[in-house]
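The chain that follows stands alone, in the form predicted alone, written as structure tokens.
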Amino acid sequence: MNEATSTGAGHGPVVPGGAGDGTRAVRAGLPEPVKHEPTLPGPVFAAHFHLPGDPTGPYTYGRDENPTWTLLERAIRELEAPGRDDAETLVFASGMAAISSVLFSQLRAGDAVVLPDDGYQALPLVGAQLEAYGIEVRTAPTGGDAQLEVLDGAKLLWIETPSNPGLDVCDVRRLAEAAHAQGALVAVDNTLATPLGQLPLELGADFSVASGTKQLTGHGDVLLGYVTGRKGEAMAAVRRWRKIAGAIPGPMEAWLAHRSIATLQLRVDRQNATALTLARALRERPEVSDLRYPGLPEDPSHKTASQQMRRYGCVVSFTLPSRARADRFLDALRLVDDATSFGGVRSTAERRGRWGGDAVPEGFVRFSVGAEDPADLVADVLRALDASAV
């Protein structure tokens, strides 16, 4: 192990005061400059480190730490919490186990838990769980900030903003307040926005939880889930829970997500400018219906993601008359791959239905603007729309 891996205390080249997002994403989490080692150290392979004597030092098992997750973890941590020294990034497995990790971690049976009815399709089987476990699971819709109705007594608030795949969006620094008032905490699942579209810990939330799986690493092939929170007791739980579950990363995984954060800025400007393009070429469309794209002015969530986002995200959702419409209009496509998940270099497009956890029309689809050249996919889309109409 050289120089530039041995060690997970200290920082990285320091980035000067006030830089731009693509400076910040280039630099994030790299080590001191070590000469002859590369910028980037490549992944350590180890399920166990030389350790006589006492277990003392960062490093002792595989399970636990891994310098190649030390430089992500600083990275992340780096992006989602600029300037703060009381913050810790923990990376795990998946998205999944990311966000089971503070559910399960800081409930215990007899709490109340707040969660989205329109989230993540996923949360409904976590919600199942803790159930099981004794815990209450409260539900209320994103849009409106109507989780304040559900919220006395409650120990946790789960934040998903905007929410997938409807894309609504909430007051987080409110409803934050709100929940803080009475002693709860506040997890936002920041997954589709990234951290350099926003900052929940700026907005007073306790962890900003996200799929590294999606934009953050963008180039569809790293599962990865991480945690940003401030240190302390809740964050200590949170490791733990880590160790436990053993839900962590493989260094491949987490060396290939840090590579890729040296381009989230080039990537998700232009996915966020090609978005806002695509939901105006949408919107003239006479077959398209409930169209949402929280960046598009007339957009119900518009207000407030301009006062806390950066950025809008990749995602635009739309819905067509029909299950057979929507079919036949992603079958149609050339540039777009019918796939599940989003925010990676190639688009990807869905009738969400198909899977049957969400609350959406038949017709309903969930796209992700790619990396592609505006003007090739707009036309491949409207093209597509043209074809299915037959």
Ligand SMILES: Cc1ncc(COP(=O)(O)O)c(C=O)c1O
Given for the second form:
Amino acid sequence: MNEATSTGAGHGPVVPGGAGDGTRAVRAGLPEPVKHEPTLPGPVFAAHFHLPGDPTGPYTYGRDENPTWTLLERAIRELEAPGRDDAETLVFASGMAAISSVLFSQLRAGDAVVLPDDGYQALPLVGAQLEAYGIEVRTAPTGGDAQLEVLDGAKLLWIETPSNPGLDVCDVRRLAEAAHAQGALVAVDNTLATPLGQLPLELGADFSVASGTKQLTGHGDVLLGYVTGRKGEAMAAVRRWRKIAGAIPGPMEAWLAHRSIATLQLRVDRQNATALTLARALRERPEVSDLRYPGLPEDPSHKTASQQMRRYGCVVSFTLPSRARADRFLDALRLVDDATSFGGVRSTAERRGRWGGDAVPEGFVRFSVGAEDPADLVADVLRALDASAV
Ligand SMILES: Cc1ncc(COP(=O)(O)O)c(C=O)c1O
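Having seen the form predicted alone, can you show the form predicted in complex with the named molecule?
So here's everything in the complex, that chain up top.
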């Protein structure tokens, strides 16, 4: 183990200010170069560290800290909070672990929290658990900034924009200002946008929270979550929650995630551009209704999205006339796996209604665009639409 990995010190040369997203992604979180050491040190597998004398950090016990997390946390912090030394990132075993760490560490019995009513389908389960602990849970849709209407007296506002799977967008600056004016904290689920698409802390949020399982890591082989926020009491409570719940990523997952972030800009640019191409092709199809992609100029989310996002994500959603038609369509696809999750380099799609957790029509399809050649992917989708007509 070299100095950088063993102590977490020795952050690599700072990428010049104004560097592009590709440059920042490939260098994110790298330690200071050490002769004969690899550019990105390998995963450190350790449950405990040598610790004679007083138990001082940085590395004592593997549930509290790990050098592989340290480098990954720096990488994500550099992308989520560029140029902000007052911010820190903590990584978790999954997106849900990260979400739970914020909600359960910040809220107490008697507090009120505002959640979206159209967010990720496990969020209502968290809401029910919060209610069981005596926390008042209010919900409102993401679109039209409707959460503003139920904000009065709340301790924390939870935003998911774009929302999954409906792809509605709310105005983060406007909501954050209103929440802060009455002393509420603001968390944004940044999973769908990724930090190259949207910077919640710059838009005024206190926490940017995400599932790194999706486009951040992008290969469908890692579960991961993170929270980025300003250093201070609130993040200390999030860290304490991680220690209590023990929802920590394995070193191998953390290392794979860091390696994957090097290609984030390449993947995001390719996948998101193809998502727009696919949305344009779907727009022409009579059997497709309620097509949503925030990057489409005519999408109801586009105006707000264009004010706060630099990239619009790789997910397109639409509705086919029936459940049977959607099933036949998914079955007929050759380049697209019928699978849940999103953000991977291999396209996936699913009939979202099969889970029962989202208020969507039976024929609703959530389509995650991968890194295939755009012409191949669009041709496969159009062919599958034709084949599913009969
Ligand atoms: C928007 C959003 N947030 C959070 C999560 C949860 O992430 P994970 O599956 O990594 O726990 C998901 C998972 O699909 C999601 O789509």
